[in-house]
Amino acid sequence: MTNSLLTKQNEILLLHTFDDTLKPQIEELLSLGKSAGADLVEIFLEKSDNISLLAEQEDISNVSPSFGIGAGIRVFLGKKDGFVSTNDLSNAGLLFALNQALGMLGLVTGSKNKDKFEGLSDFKDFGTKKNDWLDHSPKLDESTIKLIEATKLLADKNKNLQVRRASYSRNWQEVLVAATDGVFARDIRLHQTVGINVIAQQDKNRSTSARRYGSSGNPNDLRNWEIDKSADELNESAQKMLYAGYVEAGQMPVVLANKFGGVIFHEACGHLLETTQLERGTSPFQDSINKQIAHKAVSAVDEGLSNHAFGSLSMDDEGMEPQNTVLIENGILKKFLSDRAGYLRTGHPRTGSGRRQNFSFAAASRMRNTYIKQGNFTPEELIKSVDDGLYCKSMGGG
């Protein structure tokens, strides 16, 4: 096995589509890495094709196609892992990455470990029915048509909105996992975001407004985007804020709208119930599992299973299928969002929430959808339940 690995220097991997074809290569690695005493190899091939536009009031101003290849080998030895990622996937390349994995933890391949590799699993591919997608997806032409009628239709709503801007983003993810506990799967993604904004300008005074909008596993997400909807939304922000002054600064009551005031939670709750931070000893919650941590009201949930929402997904990036997972039940903690890694470091058993940027990362605990559920209260109620407070229609950056 090993010399057939050492000897097919040009055969790429790249060439390939992402099937089971690849098995006796991929388990010629993962053996090797295993026999040289690792307690778990693991395989992550990533083939990306993206595009990204930008209209500028009239004029499409930016049109930036990117393609990607990588693979990232990823060794665990007790606690310890090693991870090496590559653009190379040639055999060459591959077997250079895992030799450096291997290496950052002591291990030496040919050397003789009597834990041998059971091979993988059936394939799982998740893809089957996404093959279709990229093809699926807007072209250029129409892309661009879709994000100049947007700036038009801004230009339409109000002469002072001086620079309009509507951005458009298809990131499209070919990706395999395998790894020596037989994880074998392949699946497909599909990411499309659009964006708008403005800058609203009379006198001297000026604003800035902006929203965003994305999908997963939706090919028609743009031909389907209401754009005179979001228009209208835009300028009605960019116009009340024209005029707004500066808040006085102080402590006051707030009322979070619904969607995107989920960005606090996301931020200052939601990050510190993932395993990456109780492996750093970064979270508060560290302790509090069935314990009260939030207000009775509170119950929140992370899950990847909501159609076309932009965390969902088929498997994570370790291969595992997505959970609707309860965090906070009632006030209570349930339950911390767990990888591969968090698992082996903290005992908390994986959620299906391994996640990576892309192929150079390493997995890390991360959330999908994150929803707090609804309350006893109305907006309206919560609202007249303030004296003096403020009320926040929209955060991002988060």
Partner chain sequence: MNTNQKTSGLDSDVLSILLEQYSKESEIKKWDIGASSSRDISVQVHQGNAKQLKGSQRNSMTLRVWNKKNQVGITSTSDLSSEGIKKAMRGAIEASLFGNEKESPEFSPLAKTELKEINSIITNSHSIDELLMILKNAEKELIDSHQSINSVPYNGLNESYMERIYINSEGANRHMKLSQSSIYLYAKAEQENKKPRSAGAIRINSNLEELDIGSCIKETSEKLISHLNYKPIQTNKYLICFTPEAFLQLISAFSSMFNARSIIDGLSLMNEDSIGNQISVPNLNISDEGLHPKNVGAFSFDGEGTPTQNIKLVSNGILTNLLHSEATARKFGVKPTGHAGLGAKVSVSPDWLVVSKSESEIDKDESLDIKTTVKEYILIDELTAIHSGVKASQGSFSLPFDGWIVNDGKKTSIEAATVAGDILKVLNSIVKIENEQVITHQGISPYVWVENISITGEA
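Structure of the form predicted on its own, given the form predicted together with the partner chain:
Shown next is a single chain and nothing more.
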């Protein structure tokens, strides 16, 4: 191996693209782990370039850039695994991390295990058409101008606003995944979010209102943001809330407006359909496959395929391509969301749902784009079915 996995002649480390020229070095590391007796060895490489901005009134009050590069190495033996991360991508640094992960399972390099590593598969490069995404994303000056434009427009539309804020974040990531089961793939991801929030005051009444929008894989997302439309929506909400009465407390039926029902499903049910929860024994649906767990009108889907949707991806953080996963069909539980560890420990097939917070975390099963499919009832019929309840137009957070 060379002194560094990412050294290529005299190239600067952060400018080096993850590509198939790294194959010999990665294969040597994987082979060492396999010969030590591991059932499977996985390496995850990541580079990130992120920035977040906040505008308050007519000023930019915060600019937070961050950069990262590192590797996560995970070793499996039976149903157990050891995981170590490092930002030392030298030969010695990666070998040290590998030995640490092996040591968690009582394994050491230098052993002569009979199961040999057969080598990586052909390189799958999902990032080829995305190499220019970072260059085409808005630069700092363009981003600040857009945010100031938003806060000024809010002031023009509503003189009762005490506080006007607009925020923007851009998260760019390049990853490479390699494992002894042959996986060898690279991808580039781009996520952007923009948000606006206000505090309105009139007489003795105050209200707050906020909206947040996000996308993936669209460098022009901030440029295409319809500020005027967002400002109108936010101001309408803030004005209504100024004199809104209190809602009577108690248990009652709720009709959720289209688009926002996924938030409730995500938190109340979605996480409980991840094999990460099954491994911990914390899901009430543990033994409910092919059993009815919801009303027969409910069909729920998790997928990573919708164009520009925030949870879409070309591959998950374990190198598996996404799919359309039907979780609940006509009220019947059909499938759990599963990653590599989930499959090994629960037997539920992988669904391309392995996700990491960054290179310093092992993958876990997580949702992508989750939604309830259209049912057989119109919005009017749903509302008519409730004698006394709530209509929820929108919601945010979890």
